[in-house]
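Given next, in structure tokens, is a single chain: the form predicted on its own.
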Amino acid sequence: MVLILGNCALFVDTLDIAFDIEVKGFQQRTVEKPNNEIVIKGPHEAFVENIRTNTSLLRRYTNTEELIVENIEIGNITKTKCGLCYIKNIANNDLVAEVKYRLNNLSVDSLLSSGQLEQLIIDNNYLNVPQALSTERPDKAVAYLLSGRVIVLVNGSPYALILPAILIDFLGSPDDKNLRPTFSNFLKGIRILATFLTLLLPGLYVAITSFHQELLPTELLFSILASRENVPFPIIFEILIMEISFELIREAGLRVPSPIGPTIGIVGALVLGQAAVSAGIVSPILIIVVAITGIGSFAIPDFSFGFHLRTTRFLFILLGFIAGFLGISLGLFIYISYLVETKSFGVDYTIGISPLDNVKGNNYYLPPTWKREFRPSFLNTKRPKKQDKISMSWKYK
């Protein structure tokens, strides 16, 4: 098997064992800039498809002998190499054991990407809420390693899985810790607003126009009624046409060659939108609602969480059409209850909001760098503090 894999077997006389020496080499992509997680102030290096290159990037950033990389093979046929990475004197032993147990108890023929592995090791949920954070940036992965998380690398995939992941992790950007706290917290507030707009804005528009017209100022109500005067379709059919058309434009822009992608977006947004309004298929205000919703979804840093919000908003559109605010309120109650019940590797998904205890280091509000004394308390790390209370000893003696 050693020779089949391309390695070298070294036999030494008088020894009853052989040495497996890895000497094979492959053509591989060099370390390049990240494509999907672009930052203004920060390193411009991304993971590649070779697991050994990725582990070397982690070791260069951590620069400590406490970084442990355990090799695990997954796949009865492919025997894909995976790396379980954690910092020994920081990470919780129970968390490491749980991740290792799930990785060692997978019976599949093949494993080709980190996306497949994520689906195999997370807890099942009906709303497809992402429970593992995926990143292509070594600096982001190392930041989570130093906070007590566990990183899983898959050979052949340029993405690392960060475990566990809570709700606020999907709204954070690698640039947050490089900016001043005022700027980073303002941007995080913008992303939280974008989350609500993406999830609820179309449903609220349907509910208001169908059941709660009295909430609108008279002039705005007359403007909406005048814009929909020549539209022959009900509001639900109208908004579903535009939302599905927007998703088609987004998907087409991703699949076509790069030079043509922006052109398709411009054509879809301007030509098709204006043509739909001129033809009396949709109202102009609905175009504004769909556009704001789409822009809000683009502001979500994590693709998986953004995709979850994009699909879930269709449920709130239907609830708003069926029962107005009552339907949306009921849907929100069930949705939030489900988030509260969700766990990621034993950690409450909404920790810091519900329950309200154990809020140290939860990163909902990012304090100044000299006040970031504690690691997230919900991880129960071996070293809760990551810096002294007075870290700037040059200033405060």
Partner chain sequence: MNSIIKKFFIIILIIIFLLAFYGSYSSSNISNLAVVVAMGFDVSEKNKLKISFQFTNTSSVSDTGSSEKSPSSLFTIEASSISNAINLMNTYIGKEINLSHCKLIVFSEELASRGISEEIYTLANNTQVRPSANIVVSKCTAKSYIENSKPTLENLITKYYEVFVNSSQFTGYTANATIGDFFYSMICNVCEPYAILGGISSENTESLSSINSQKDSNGKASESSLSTQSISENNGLAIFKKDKLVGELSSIETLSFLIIDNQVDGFLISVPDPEKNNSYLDIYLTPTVNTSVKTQIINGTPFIKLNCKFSGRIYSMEENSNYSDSNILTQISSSCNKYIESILTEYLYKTAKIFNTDINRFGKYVRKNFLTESDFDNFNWENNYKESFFDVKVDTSVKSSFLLTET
Second form
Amino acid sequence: MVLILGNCALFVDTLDIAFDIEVKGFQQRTVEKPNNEIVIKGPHEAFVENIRTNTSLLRRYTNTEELIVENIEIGNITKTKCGLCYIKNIANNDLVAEVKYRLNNLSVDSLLSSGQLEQLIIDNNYLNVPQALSTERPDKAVAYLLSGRVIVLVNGSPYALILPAILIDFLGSPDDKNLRPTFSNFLKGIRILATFLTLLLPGLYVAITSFHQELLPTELLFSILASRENVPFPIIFEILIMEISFELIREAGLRVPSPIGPTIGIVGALVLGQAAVSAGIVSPILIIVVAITGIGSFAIPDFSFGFHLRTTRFLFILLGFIAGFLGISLGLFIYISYLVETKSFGVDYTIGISPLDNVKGNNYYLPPTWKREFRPSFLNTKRPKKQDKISMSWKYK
Amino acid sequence: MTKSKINTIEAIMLVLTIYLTPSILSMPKDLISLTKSATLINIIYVSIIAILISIVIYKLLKNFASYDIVDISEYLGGKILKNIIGIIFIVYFLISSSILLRNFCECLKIVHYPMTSIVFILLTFIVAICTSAKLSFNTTSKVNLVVLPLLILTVLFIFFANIKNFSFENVFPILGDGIFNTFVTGLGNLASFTGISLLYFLPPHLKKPEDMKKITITTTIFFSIYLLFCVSIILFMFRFLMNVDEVMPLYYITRYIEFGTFFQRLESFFLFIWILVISSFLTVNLKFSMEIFKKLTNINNPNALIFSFGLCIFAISVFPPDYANSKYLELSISKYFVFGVSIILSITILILATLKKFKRKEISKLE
Amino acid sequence: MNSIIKKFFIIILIIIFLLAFYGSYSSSNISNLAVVVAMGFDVSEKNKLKISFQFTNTSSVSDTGSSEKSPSSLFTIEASSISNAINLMNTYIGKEINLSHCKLIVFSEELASRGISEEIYTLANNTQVRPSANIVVSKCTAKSYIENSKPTLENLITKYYEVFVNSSQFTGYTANATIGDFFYSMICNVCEPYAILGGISSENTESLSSINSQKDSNGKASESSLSTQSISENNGLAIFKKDKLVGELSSIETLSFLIIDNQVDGFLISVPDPEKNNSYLDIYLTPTVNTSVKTQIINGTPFIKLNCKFSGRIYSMEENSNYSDSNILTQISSSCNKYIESILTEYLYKTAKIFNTDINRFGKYVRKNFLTESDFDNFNWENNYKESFFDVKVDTSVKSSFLLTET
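Can you switch from the form predicted on its own and show the form predicted in complex with the partner chain instead?
Expanding to the full complex; the earlier chain stays at the top.
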């Protein structure tokens, strides 16, 4: 079997085992800059398709013999190599066992990417929220490894899965810890704002203009009225046209061959928007609403979480149209309920959201570096503390 | 099926939901119309009594480690008493929540949906809470963690945003309608302590039953402080007018909030948050009445239960023909139920059960 | 199968809700609304109400950023009640009238002196009317008042309506009287309502004659003759007993009202110069603490003690004046004290003896002297106010002038 795979077997006299040595080499992509998760102060290396390169990256960053990489094969036909990585003296045993159990009990014919794997091993999927963090950055992966989480690498996929993942992880960028806490907390605040804007802004616009116009300041109401004077459509129709054409532009921009890629963005966004306004089909204020929503969705660091928000906003537009604030508020209530119900590998998805949750080491906002004493307590790690109470001992000892 | 337990802070929030939510509606105004300008003194006085009552309840409940009132009444009087008590509490939870829902929707209809039949406004709430109640008990209590702080924030916001309009002279004449009215008739204000009823059902759900003392006392004290805020908003804001009754006094006051010429009429945002709070309150009530019903009958089909109980709430809330009737129901129910059931009846049962327990102990000692 | 039923059920539910809420949607959707920015109430010849609605043409705020002044249109309707008028108006203009952006409610003097409780109750009961809408009693008809309210510096009429009352905070010539406040003062038993007094001023006629009291005319008499076209002017207060107009306050009396009610941030006042006869000094005064009101009941009559504190700076400057001398400043201060005390006392006795209306809400301070609600009710404050005695103490400290201290 070893030989069929093209490996080399090494037999040593007096030993009753043989060594399986991978000696074959393929043409493969070298380690390059990350394409989709760009940071300013962090390292510029990304995972590649080959799982061995990836594990070696992880090992180079962690530099400890406690990093365990367990090989698991998934897929009856493809037998895709997957690597389950964790740090032995930090990660919780139950968590590792649970992940291993789920990985070992998949009866699929093939597994081609980590995106598929994610959907196969998560608990439930009421809201289409992403429940596993995927990253192409080894430094991000290692940071999570060291905080006690488990990483799954899939051969042939340049993305690593980080398990478990909770809601606030999706609003964090790997650069946060490289910046001063004031700056990164400011950015984190902006991201929360972006989340709410993406999710609710178009819905609220529809709700306010259809049911609650007294909320608007008089001058704003008049400028909305004036801008809508020649628009033939009702607001709901108007906003759906623009939101859908925004999604169209986004999707089309992805398909276009890269040399003319930027052109379609400009043509789509600027020309179409301008033309729509001057043709009197949509009002300029609505263009602003749609644009802010779109920009907000791209301010969210995690792609799939941004996607989730973008799809859910249509629901809120509908609710806002049906019953104004009543609809949106009840929708939000159900949304929060399901979000709270969601679990990622036994961890509550919304930990740290409520101001009354007292979770050590996993506040949304970062404390100063010297104060980051604890690993997230919901992970139940073997080493709850990651640094001494006085970490800057040069100063205080 | 493992029964999920809740931790202390969640339990506190659960009880507070039951306590705080009625304050959105006419509750603070009702307090004031009973005791006039002496309401603040009266509330301090009533809160002390409420704290004493909750300590008594805690002491009595402590004897029955993780039993709730239904189990205790079974211990005391067998199946029959268990059923009676269970049904009384189910009725209480259902009626109180549906009347609150009705009054709130009445206000929503007046303010925002003049052309929509109230039945449909009620129905939206029922659909929402049924969807949310399908989830686990833990979820219900955790949603409170997110939603309830918003309510507290809104009340604080109303207080500080209106502080420029307050006239603090309104606490005078200091005794209101006289000593008798403040301290004897004013005991009627104890009816606002609705959350006491939930205390009897908490013990089996707690992760740490030994924290029960903390829960009872914190919630009662917190509610007293909150009530002081709520009442002082209304007391200081309006220059003494007993003859005018607003549909939702707190909402009415939010209309006065303005910051410059740009931020005026923010009241819809408050309604937005309060809708969340009301739905959360309803879900808690629905969940607890389901739990009691499960205990009584051993039915284990939660879906059917949710929809039948949701329909119950809907039916009761549609029942009053107009606002005057539902308002009257709200007042009388809160009075009779809070006094009759959650204070007198339950404490009597607890005392009798404790006596029985001690007697048994003595008998077993003698033997 | 089950999931198909579920999906079907959800779709049916959405359709039901869509239909159920559609009525409210079409009634409150912004494109179906006619936004009223001001309302006026007059009495017609047939003793009916004549109600004027002012609308703004939104096209004036169009994409170029509105360089032109916004044209606004005024419709007047004769009806027996407000709701009736709104109904009639709806049929005329074919859109639904919405009062939630109504910034100004004008009553004509004639109507106000007949009593306006019915209108005020109706407006307070209306969910759309904002409690912060200003209430004006106009000396002319409400219609012509609104017609002649033209924004001078702003483009939008609503902006003008919002802004003009704010001047009271630093001039003290009128007060920010709102309808919410009016309503509560009307029904409460310790206070009485007031409204802004408005009128039309033009070059030739002097319609606000009662306001421009000659005594204090230095700073502002030219105001009314400044404009070349006739515009509406707001100056002074209209004061009510319950819902009936009983009198007017001139601008200096309004200032006294604002000082006692702590509604003014600073004001200019001309006091007699202690050194020169027949000359006046303009002083800019700012209250340093809130006016303290102490009340006592002596032999069944209320005795009200007021204490105001100001700090001031001298505004007017002449040749050969020296404001760096503390003696002179003390003299000016005492002159100030005397002058303001006399104004306040005069004002207070006027409200008590002539008008018998407690617009300063002394009633709420008087309540302190009673233990229970019924004691206070027996005292019958509303009728006893006219028996009140006042003692006013003013404590001014004039600090200096502004940039020049000595000339």
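Just so we're on the same page, rigid core means the largest C-alpha set that superposes within 1.5 Å between forms. Not measured: the values here are computed from a predicted model. Residue numbers count along the first chain shown, from 1.
- Positional change of D388 between these two forms stays under 2 Å at the C-alpha, relative to the superposed core.
- The two forms line up on their rigid core, and D16 then has its Cα shifted by 7.7 Å between these two forms.
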